[in-house]
Structures are given as C-alpha cells and as structure tokens.
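One chain is shown next in structure tokens, namely the form predicted alone.
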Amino acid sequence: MFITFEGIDGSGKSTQAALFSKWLIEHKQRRAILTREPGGWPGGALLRDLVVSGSLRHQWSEAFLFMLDRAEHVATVIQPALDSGSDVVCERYHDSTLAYQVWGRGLPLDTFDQLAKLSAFPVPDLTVLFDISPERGLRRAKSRGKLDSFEKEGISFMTKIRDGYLALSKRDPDRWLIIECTEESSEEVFSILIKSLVSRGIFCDK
C-alpha cells in the first residue's frame, strides 16, 4: 500500500509519519519504508538543499525540481518497494508540489496533472492530510529553529498552502483522510490516525 502524508510545514506529518512507519513494522508485521520527498532517494540531497535554500530565481525553477526529484525517488525507491509488495509511507508526495507551486506560487494545475500523468507517478493508495491553523504550524517549526525558504514567506504563504491542500482533498475524497490538529498531543494525533484507519477498514487484518 502506498501511503502519503501530508500538511503544512508544522503540522507534525514527520513525527506521524515515523510513528506509522514503525507501527505497520512492528504491530502489524508488515513490510514497510519510510522516505520522504523531496530528496528521498540516493543523491536526492543535493536537490533538497537547492529547492529549500531559497536561492532560486526563475518562477518555474522549484517546480521542475520538485518534478525531478519526484520521478528519480519513484524510480529508485517508491515503485520498487511496492513491486516487491512493500508498504510504502511517504512524508510529502505530488500533493505537496500541487498545494506549494498552484495555491502558493500561481503555477497552472493543469500542467502538473498532464506531467503527473506523463511520468506516470503512482497514485497513493491513501494521503492522510494533518490539519492545522497555519498560525499555530509556523509556532511550531519557528520552535524548531531556523526557517527554511517556504516557513519564512509567513502566514500568509501557509494560508495559500492549506487552502490548496483542502481544495485537492475535494477532488478526490475518497483517497484523502482529513486529522485535524488543534491543541492534541503527537500521541493523541497518532491514536485519531490508528482509529480512522480501522474506521475505513484499513490495515485491521491482524
């Protein structure tokens, strides 16, 4: 099973993303990676330091970036462990390139779908979006220390970001389960994804 997780910068998806990974190896015996994007995948490095830097200049540069780093992680880490009957769980995926390069940035949606179908990236079986105020998430990564490019444009940004991520759930709810994150602990967010889960039944089989 292929396994997004998404959500602005703060909404607590690494933590989540940890915490499901490890439950699905240990709890329920599964086969399972834990990557993320960008810079997911062997060499990946380079790219995540450019698109967070802040450094690019051209309108277009971040997304084909994003594009690229998206279709080498598919081909040396996503479609392999998913033909080799892994669960794939994955901070951060082609919804993210949607919600930060259309609602942020201006870019056309359209484009994105036509490269996405082009490049043939495999749809996640299941995006889990982490809902939070976009106040609140910037707290939370400014308690982390330095801001990267996308933190520092503000609430503003953010506003742009989570507006794009619920309009993208509408288009396909069946794929997305919405957490909504208020004052709840990590704990207590994991155990809301667990019990949602089992509500559709997903991953209740042991």
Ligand code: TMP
The other form holds:
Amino acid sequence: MFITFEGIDGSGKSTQAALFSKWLIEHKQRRAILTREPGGWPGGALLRDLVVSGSLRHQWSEAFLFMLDRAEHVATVIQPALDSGSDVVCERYHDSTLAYQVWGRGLPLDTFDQLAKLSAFPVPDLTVLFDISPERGLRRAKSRGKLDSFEKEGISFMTKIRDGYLALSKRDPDRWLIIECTEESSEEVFSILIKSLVSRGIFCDK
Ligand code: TMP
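Now show the form predicted in complex with thymidine-5'-phosphate, given that the preceding structure was the form predicted alone.
Now the complete complex, all chains and molecules, led by this one.
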C-alpha cells in the first residue's frame, strides 16, 4: 500500500509516520519503507535546502522544484518499492503541493492536477491528514528551533494551507482519513490512528 501523511507544519506527522512504519514492520510483519518529501531520494538533500531556504524569487520556482523532487522520488524510491511489494509510508506528497502552492501561494489547481496525471505519479491508497490548529502547529514548529521559510509565513498562511487540506479531503473522501489533533500526546494520536484504520478495515488481516 502507498500511504501518505499530510498536515501543516508542526502537526506531528513525522513522529506518526515513523511510528506507523515501525508498526507495519513489527506488528504486521509487512515490508515497509519510510520516506519523505521534499528530499527523500539520493540527491534530494540539495534540492530540499534550496526550496526551504526562502531564496527563490520567481513565483513558480518552488513549485517546479517540488514537482522535480517528486518525479525523482517516484522514479528512484516510491515506484521501485511499490513494484517490489513493499508498503511505502511517505511524509508529504502531491497533496502538499496542492495545499501549499495552490491554496497557500495561489497557483492554479488544474495545472497541478494535469501535471500529476502527465507525470503518472502513483495515487496514494490512503492519505492521513493530521489536522491541527495553525496556532498550535506554529507553536510546536517554533519549539523545535529555527523556522523554515514556510513556517515564517505565519498564521494566515498556515490557515490557508489547512483550509486547502480540508478542501482536498472533500474531493476524494475515500482516500483521506482525518485525525484531529488537539491536546493529545503522540502516543494517543497514534492509538487513534490505528483505531481509525481498524474501523475502516485497513490492515486488519493479521
Ligand atoms: P517539512 O518541514 O514537512 O519537511 O517540509 C518542508 C516544507 O516544504 C514545509 O513547510 C512544506 C513545504 N512543502 C511545500 O510547500 N510543497 C510541497 O510539495 C512539499 C512536499 C513541501
């Protein structure tokens, strides 16, 4: 299965993605890889630094870089793993581009829909959205240290991203699972995630 984890900055998706891939391997005896965007392929670190540095000037530059990052990530990591029968847990994917570059930056949705189709990006079987208020997300991002260029955009930008995610989840509700994160610990959020999967009949086989 191809499972993507999404959310605004500070939503806790990295912790959950790590716990989830470990759970797939240890509790479900599945083959699974954990990867992420941007930068989850050999050579991706350079691109990641460039795109989160805030130094790009043309309004399409960051969008092109995220699409290039995804294309190489799909070709070198995601598709080979899926083809070999492994599960792929990916922290951020095309929905991040839709939420950040379309809802956040105001670029056109249909262009990115077409590009994803043209590029034959595999569509996730499941996308988990960790939904957190922008205020709490930014507080958590700040507590981790230096903010990247997206986090520095502040509450109003993060509010647009969150609205984007919620709108995207309504376009394709069968693919999306929304986990509301309020004051729970990461262990509690993980337990809610597993219960939600079970109630949807996902990964109940063993
Ligand atoms: P990260 O902090 O989750 O690793 O991601 C770095 C930043 O990149 C984050 O603020 C979200 C942003 N981003 C986009 O704007 N578009 C994208 O397509 C992706 C994958 C990430």
